[in-house]
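What follows is one chain in C-alpha cells, specifically the form predicted on its own.
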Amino acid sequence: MKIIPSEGQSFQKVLSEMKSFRKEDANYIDGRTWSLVYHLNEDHTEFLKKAHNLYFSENALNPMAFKSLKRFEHEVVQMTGSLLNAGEDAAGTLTSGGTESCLLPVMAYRELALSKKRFKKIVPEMIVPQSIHVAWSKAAKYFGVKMVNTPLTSEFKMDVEVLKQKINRNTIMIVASAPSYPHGIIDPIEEIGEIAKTNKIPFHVDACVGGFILPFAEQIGYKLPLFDFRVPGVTSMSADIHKYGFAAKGASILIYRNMEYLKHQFFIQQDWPGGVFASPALLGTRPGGPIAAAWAAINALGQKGYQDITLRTMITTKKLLKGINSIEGLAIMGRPHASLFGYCSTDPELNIFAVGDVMDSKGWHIDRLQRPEGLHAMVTPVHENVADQYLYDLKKAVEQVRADPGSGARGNAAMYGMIAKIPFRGMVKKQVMKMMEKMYGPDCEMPMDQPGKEPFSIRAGARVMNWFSRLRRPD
C-alpha cells in the first residue's frame, strides 16, 4: 500500500488485517524470545493498556495543562530515586525509552562543561567500556561528543587502570553500566565513582537494564558490588521502567544527584513567536500514555511484587547458567550479575552461530555477540516456563552442529561470522548503510511485501559475503 485509499475501512476489518500481519512476529508471550519484549502475563498487559488508555490523547509537552500527567511523572522520579538511593536534592525528567535517557546526559555534561566557558575549540570527550549500549555511541554523534573506548578486563568489566589513564582535560563524563547488555555484569563502580569524584568528571550510571532489578534482588538477599548513588562519584542514573519495570513502552527514567547538573537538560527558546517554549527532556510532544501506565505499574506491582519477580527471573537465570555451562563446548561469559548474559563456544570445531541458526529453526528467537562471538539471553518471568525446554533445545543444536562441521559456512553463521572477522569496519559500516538505505527506502524490502523471497537479513548477509568474497580475491 503506497498511497492512502479513497474510501475508509471498517473499524473491524482495518483490525482484523492489522492482526493478520501479526502471524510472522516473534512470539514473546510463550517466552521464545530472549530480548525486545518484557512480557508478564496477559492480564498485566490488559492493565497496563487501560491505564495507557485512560491517558491516550493527552499531552505532557505543558505540565500546567494535565497536571495529573505531571504528578504520575514527579512520583515516579521520586520512587525511583528512592529505590536507587539518590537522596533528597535529586532531580529527574521521564524519558521516552532507554535511548533518550543516554542521549540527554551526554547533552547536559556537554552544557555543564560550556558553562564553564571549555571546549571553545577543543572536542569534548566521554570515556566509555567497549561494553556500554550502543545508544551511547548515537548520543556521542549526535552532540558531537567524541566517545573514548576503554577495554574489558578478563571478567568483561571496564578497565579502571586504562579509564586513569584517558582522562585528560577534555573529558566531560564517564559512564559505566550496572550490568552491560551484552555481558550482565556490573562495571566497577565503586573504584570508578572514586576516579571520578577526584577529578570532578560527572559520572553517570547506564542501569537501563538493571535499574528495576538490580535493587529487588539486594532486597530478597543477593549480594550485589555497589552500583547506584550510594556510590559519592555517582551524579546520574538511567533506568528502563519498560523492562523490569513492566510499565508500557516506551518509558524510562532519568536521575540526578541535584537540579545543578539536571538544569543543563532543560531547553528554552524564549523569543519564539509561538510563545516561550520550555522542554525538560528530548521531546515536545509527550504522549501521556507511557507516562500513565509507568505510574499505574509500580503502584499495582509494588516492592513486594517487584521482589517475587525479581526472585522467579533470578532463580530461572541460574538454572540456565548452570545448564548452559553443562553442555560440553559452551560456556558463560564472565560472571554476570544479573538476568542478562552472554555465552560463546569453547570448542573451535563448534560455530556458535551455527548453533544459534539451529536454535532459530526450532523456533527461538536469540540475539547474537560479537568481539568475541557469542549468543545472548534476557531472562524474565516468562521464561521459568520455557528453561528446560530452551536447555534440551540447545544441547540437541550443539550435537546437530557437531554432526554437520559445514553448517558454519552456511546461512546466517556464516554471514554473522564473516561479518565479525572483516578487518576493515568502515566498510562493513557503508554496506550495512545500504542496505539501511534498502529497508526505509521507497520500496521497501520486506518479507511480507515479497512473498518467496528469503527474509531480509538473509539476502543483506548474502550481499556482504559476495562483497566480501570480492574483496578477498587477488584481482
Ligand SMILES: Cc1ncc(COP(=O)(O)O)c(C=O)c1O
The other form holds:
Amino acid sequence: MKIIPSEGQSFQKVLSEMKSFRKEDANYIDGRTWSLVYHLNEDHTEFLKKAHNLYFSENALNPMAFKSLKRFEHEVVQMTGSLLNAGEDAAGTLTSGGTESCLLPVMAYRELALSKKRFKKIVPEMIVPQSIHVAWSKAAKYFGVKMVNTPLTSEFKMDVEVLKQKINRNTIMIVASAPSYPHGIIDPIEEIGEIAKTNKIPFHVDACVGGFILPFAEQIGYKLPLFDFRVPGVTSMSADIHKYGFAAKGASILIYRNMEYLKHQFFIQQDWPGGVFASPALLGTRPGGPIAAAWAAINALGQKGYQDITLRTMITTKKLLKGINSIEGLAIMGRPHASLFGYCSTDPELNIFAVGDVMDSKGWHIDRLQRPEGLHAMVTPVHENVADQYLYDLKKAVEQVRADPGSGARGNAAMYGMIAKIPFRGMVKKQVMKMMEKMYGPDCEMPMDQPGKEPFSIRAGARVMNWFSRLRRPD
Ligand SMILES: Cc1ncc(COP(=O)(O)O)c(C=O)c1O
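In place of the form predicted on its own, output the structure of the form predicted in complex with the named molecule.
After this comes the whole thing, all chains and molecules, with the earlier chain placed first.
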C-alpha cells in the first residue's frame, strides 16, 4: 500500500510530477473532447482561477462568517432566477454541481409530500422520461423513492399520455429535461406543466445542461418551446453554471418557485452538541472558490458575452448536424433544440460503435449512447475550429468501418455492443460492479495499467456475453 512520503518534497518537484501525470489525459483545450469540460479560452480560464483563488480557503458552511460568499450566492441565484423567468418569489441555493441539484429536489419533494401526508407507508414515486439524466436514478436510490419511467415518443420526448396513466397518490414529483443529455431535446414542458398543475404535483425541469444556453438562444432569436418558469406548473429548475455558464467546476443553481418548496430542502439540527446546525444544501463544508468563480463568470461575461458564446455554439452545432446527416448511414436522433445531440447508424451493416472506435483512434473523445445505440456530442465554442476536421474524420471512419465489417466485433465496439444488447440488465450491473471494485480497490486497476492486455471492462463484457451465450447457444 502506498504511504505518505516520510519527507515532504519541494513544491516544484510535486508540481512537475503532477504535470507529467497529465500526459495521457483527454485533450479538451483543442476541442478533442465532446463532454466533461466547458473550456472557453485561456484568458477566461486564468480569470476564473484568480476569482477562485481569492476564495480558495473560505467556507460557505457558515454564511455569517463569510458574508461575501452569501452575497455571491444570493446574487447568482437571483440572476439565474430572472434568466429563467422565475418571478419575484423565487428562492434557491448554489450547489456543488448538477448531481446535487438533482438529488436535493427529490428529497425536498419527498419531505413536502410527507408533510402533507400525501402518501402513507407506501413508497413515494417520481415520474421521469427514459432520457432523464442518471443523477435522478441516483437520487431515487439515495432517498428511497421509486423511479417510474415513461417511454420516449419517436421524437425522443417524454410521452405525456403515459405520464397521465402513471400518476397516482404516491407521485411526489414529475421531472423532465430542457434539454435531455442523450439527445439534446426539450421535453414537452408546457403539456407536462399542465398535467402537474391539474394534479397538484411538483414539477422539476432539469436544465442542468440547458439553463445557460437555452435562454440566450431565445434572446438571439432561436425559436424554442417554453422550457422554464413561464410554464405555470413548473415548481423548480436546475441550471449548471459550471457547464454553459463557463464557471469553475463545482457550481450549479437549484431554484424553486417560492420558499414553500425550498424550505423542505433545509436541514436543521437543534440538539447537536456541536451547536445548532443549519444547512441549506447537501454538503457540510461548501468550498468558497466555485461560488466566487460562478459570480465572477456571470459578471464578466454578461448577457452579451453569453449571447455571443451561444451564437457561436449554435452555428457550430448546426454545421455538425448538417454534416452528420449528410454522411450516408448516419442520422441525428430526433431534432435537437440546443448544442448537444446523439447520432446513430441507419444502416444495419454499419456498426456505430466501430465508428466510435475509429474516431477514438483519431484522437477524439466521444461518449457512447445506448437504447438506441449512438454516439454523442456536446458542442462548445472550442469546437468551432475543429468541426470540419471532425466531420472529415467521421466520414473516413464510416468508410473504414464499411470496408472492415468485422470491426464491430472487436475492441471497444464489441464491448459496448454486447453491453447494450444483453437483455439481462442485472448481469451488466453485476459486471460493472466488479469493474468498480477493481478500480476503487487497493490495486486501482485501470485499463491503462495493463499494457498488452485488453481492458478489464472488455473482459467483463466478454464474460457477460459468454454467460449469455451459454443460455442461448447459437445453432
Ligand atoms: C441534464 C443533466 N442533468 C444533470 C447532469 C449532472 O450534472 P453533473 O455532472 O454536474 O453532476 C447533467 C450532466 O451532464 C445533465 O446533462
